[in-house]
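We begin with a single chain expressed as structure tokens, specifically the form predicted alone.
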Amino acid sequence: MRTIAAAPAGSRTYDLNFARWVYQNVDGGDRLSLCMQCGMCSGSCPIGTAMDHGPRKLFMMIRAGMKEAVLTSDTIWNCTQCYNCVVRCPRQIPVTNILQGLATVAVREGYAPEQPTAKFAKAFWFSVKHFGRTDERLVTAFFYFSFGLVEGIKRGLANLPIALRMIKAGRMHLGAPHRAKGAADLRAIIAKAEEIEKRERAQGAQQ
């Protein structure tokens, strides 16, 4: 995948070429030009009201160019992925699938930090892709951890708790994580999407 070059200090609002580039390199981008601007989008989703602009004006952004406006939007971190969006566009835009692009555009290229529900994705992909299914306490840890050690043992004192309560009513087990059946399997079949993810990525950067 291309990177989006940056503009230099002083330089214009507007990039003309941030539209192309979404359009080739985010997913579901290359529909985003059938959009209309109808609004049924930002009309159907259910905390709209709460965003700063919404997709159906972000999208209109997008095509003017307004590269930091849309990557600096909270639009792109607030969708709660209902998908009601998606379901009414009429030109069948995947509306969540580029805001959900455009927020990891944004954290890579230095727009906004990395985001807590990335972290705990990362924690979560992590169990997932080791043991066949998510492990609570496995999860949990890294994620805690994943703001620092002291931070972590902070935020594990504070839900000890709650911890003690899931492991007496037989919610949480003790002892190594549980592997699924077929885990290794598993493995292989992401071992295999990593691969193909990896090259296109590289055929994307050389074009």
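Residue numbers count along the first chain shown, from 1. It should be emphasised that the depicted structure is a prediction, and the values quoted were computed from it without experimental measurement. First, how it differs from the form predicted together with its partner chain.
- Put simply, the chain has two rigid parts that turn between the two forms, and the hinge between them is at P113, picked from A158, L149, P113, A184.
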Given for the second form:
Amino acid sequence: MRTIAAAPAGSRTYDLNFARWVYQNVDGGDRLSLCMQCGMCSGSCPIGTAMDHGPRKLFMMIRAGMKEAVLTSDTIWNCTQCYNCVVRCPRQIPVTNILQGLATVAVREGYAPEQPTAKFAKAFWFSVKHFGRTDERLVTAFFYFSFGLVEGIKRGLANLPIALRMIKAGRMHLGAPHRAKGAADLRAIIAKAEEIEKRERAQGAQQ
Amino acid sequence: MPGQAVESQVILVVGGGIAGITAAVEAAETGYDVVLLEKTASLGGRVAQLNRYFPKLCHPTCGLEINFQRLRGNARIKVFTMATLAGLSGARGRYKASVAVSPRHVNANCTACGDCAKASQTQVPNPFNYGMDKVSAAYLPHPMAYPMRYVVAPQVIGTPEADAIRAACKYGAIDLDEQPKTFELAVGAVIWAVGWQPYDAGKIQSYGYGRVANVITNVEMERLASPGGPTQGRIVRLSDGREAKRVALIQCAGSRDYNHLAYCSRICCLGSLKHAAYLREQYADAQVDIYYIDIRAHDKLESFYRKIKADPQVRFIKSKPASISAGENSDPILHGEDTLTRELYDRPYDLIVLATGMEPSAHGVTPALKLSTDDYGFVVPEIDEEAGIFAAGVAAGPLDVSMSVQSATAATLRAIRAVRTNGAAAHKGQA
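Give me the form predicted together with its partner chain now, not the form predicted alone.
Now the full complex is given, and it begins with the chain already shown.
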């Protein structure tokens, strides 16, 4: 049976086994060893200037074992998943998938508590998991209040005029959240998947 | 196949570039009869289209002239231009080769006086200059053409202009009724020297070749710098004729890229270093930027790299550029990441040259000629030994000129062995 290896133990900041662990455990990581540091990915990134390192440099940092610097980098969170780099990469490395996989690890291992993108991802997942759909009010509310009660109210009030105009224009409805047909079945499926993942990770940790 | 009888010792060379010419003259000078086929109207191939050779920057016309002299003086060599191999049947020592010849409409009476060109009004794209300029429908393939004979383009055949072209010829050299023809040859071995073609830069979508003005390829740069080129050797922009002084040379444009050519084409780094030399020779204030992943100037060519690198007006930027967009005044803008500094640049240039790689030519491949090729279409040289078919030059892999010549000599030796011996054992050198 497949097992998910735990993130490498040892130092949280610097880990010589980190590259190997990424190659073996992050989706698409097996192609990462082909990276020739040409810069096509970072150069092609439409929001490259909004990234601290960019994918190319981040990949070199993985090889250098700079675990903490990689997992706290904003590069993995600011990726908009446009796939420009994936299409152009001369080595056909799935850059986007790798960044997403690193983001998952960063959350799981507690490296990204203050990342707004991570908070938003959690809000999105909350809505999908419980209702089978994204409800804009639910997602925004969850996201705003994940910054704390006061900050949540502040952000909510700041955006109230927009919300009212959306309601007026019929772009946001009042009443119960959107719910997919068979949302209960979806919840059961997700629960099962989470159970399997938990078991596999527990086995991986033992090995 | 022991005991296999050799019925013909003729060596057929397909492709009249530097490798094919070398193979033909070396086999003939060793005492073997050779038939040399060339698809275009003149021998010389890609080498004839080069301005200079690296690393000594001497002119290819010189080496071609020597080889044409060797060809001309050797009665053992029969040259067919505008000819392709249409089919091949049989086995080593007794092949039947079928040769297809397209009409040139100009016979051997031609003295290359040029009167026919003066009588022609139609202009056709000049393949010798990669279509960057035009020539008359009656044209000499290039100034060093071998045979030194004009061609009448098929576009004008059957028009009154063709009659005028015929009337202008004082020597009765124009034959408008010439038809395509096919003939058969008995040959003992085949040297496959069909060469290469530049990779289609238009396929590298983000570099905008064909869409963004003043983005050209390295082979076009050779023609621009050549006295026989569209600008008589002045390196200027085709969009407005302005001198190209700020120039970016982009390495690995389509090479070392799984989306294009997965292999290193081996010649482009040196080609671009040479282009930097052309620009610096022509303009004292030229600023040349070479964008590279790694500079692959192997063994003896390293010193040429060092020489260019010592020039403060040639910058080496470690980056595979991401894209090219159109800027103001027809200046192309280059975008990417400098991987040593992590600087994201957007730089305008007068001219951007894409160092496109070598793609093996598919020309004249027939089902009858079953060649063992690698994943990229290059012939694996050893596999067809027993069949008496040998690849030479770039047909066997990306090579520069001197390595092509070495490869052709090696193929010639193998072909001679194949037509000399009667059995596999002897062929393997055990007799």
